[in-house]
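This document starts with one chain, in the form predicted in complex with its partner chain, laid out as structure tokens.
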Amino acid sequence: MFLEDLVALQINLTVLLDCLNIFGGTTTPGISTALRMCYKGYGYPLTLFLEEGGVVTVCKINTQEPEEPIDFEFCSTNVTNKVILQSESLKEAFSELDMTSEVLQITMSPSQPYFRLSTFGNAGNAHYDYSKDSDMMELFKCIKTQTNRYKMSLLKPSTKALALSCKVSVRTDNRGFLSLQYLVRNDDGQICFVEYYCCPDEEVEED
């Protein structure tokens, strides 16, 4: 039997960021810049090869102790609420969120309001529903009514993918654990998810 061996390292986001724009941030059409990345082993640097244009840029990242990641242990027999929707009408909701509000409470039921995102804000508060009918909504799935919160603040990064995404699946699990997947199409039609978990921020009544 052969185990695949999983390699973990640690190194600093910034630094990776700045060297995978070693060539300018801007993007200019017809060019594209090369990644090969090597990796030796434990104690040694994270090694990036980086080519454009014909030139080549050699990153020498060094690596730090890797923490465990937290384990959500979100898993997909546990979930209880689930709905995939069409980007563009999240994007719309979540750039016009109340930010006075330190909560968005989500809200998915088998019966009206079906998936509602609400806001307690300074003003008063606002509720964005999506008709399980909408043609913005690809499935619903929801067997329990679920309200649950969470923190504006951590949800607040989320924004970032859903703005590059064409879909999003929202879950929650019977914890109220929240798990927002978006699916992201590059340029040349690769795709790639982003995954962003959540727990929610305090108890609230399930009817």
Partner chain sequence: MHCVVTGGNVKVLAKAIHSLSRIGDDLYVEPQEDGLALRSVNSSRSAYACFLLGDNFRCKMAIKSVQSVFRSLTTLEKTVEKCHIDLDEQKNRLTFTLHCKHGLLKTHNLSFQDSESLQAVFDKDSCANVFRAQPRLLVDTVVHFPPSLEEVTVSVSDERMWVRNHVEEEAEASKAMLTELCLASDEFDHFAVQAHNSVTFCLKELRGLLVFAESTGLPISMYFDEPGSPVVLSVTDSVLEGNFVLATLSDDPSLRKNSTHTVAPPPPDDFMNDDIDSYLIAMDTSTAPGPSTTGPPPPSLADATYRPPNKKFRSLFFGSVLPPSSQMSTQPMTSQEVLASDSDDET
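Would you mind giving the form predicted on its own, to go alongside the form predicted in complex with its partner chain above?
Left out here are the partners and the other molecules; the chain alone remains.
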């Protein structure tokens, strides 16, 4: 039975991760951890039932008053440009660009340079270009030229997902909002997606 009502709650992420790592972090081959989460309602804790090798551990995490989540209103119908890359190529780009830069500039265009990453750090300006015919480019679909800058401090947390992913989808909408969607495949072959949104810091006017 599935309830259609939306349930919103807020918990401390560090506490949740500690519970999962301490009580469900087995490395024994052939043994996996099953997780069931229960929540009675407002004012009650979030209860985790972790079953591993026939042993059940119960963790109760205090809940907090939920904050209103930010709605970026990123709609697929408003997407103007989209590319899908092999994650290895994006990791290589980040290793070569100057990460002392305060911003990462992304240019997407139906003509050259097609897809360009630029930084402006202590070592000077650096650019990393991708051809639309590159072997690392699985999909290239650009309607118009867009050049936007995004704060590096906001993008850096997404590199954790990049390190685990095998593909990444980069999309921008007509406002310059950025969507990074990482495809992650675990050891069992299951696929999940991590999506990261970022608003533009500054739009660069084309000459």
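Treat the numbers as computed from the prediction; the structure is a model and nothing was measured. Positions refer to the first chain, counted from 1. For the two forms, the rigid core is made up of the largest set of C-alpha atoms that agree within 1.5 Å on superposition.
Relative to the superposed rigid core, residue 111 undergoes a CA displacement smaller than 2 Å between the two forms. When two forms of a protein are overlaid on their rigid core, residues whose CA moves 2 Å or more are considered shifted, and residue 90 is not one of them between the two forms.
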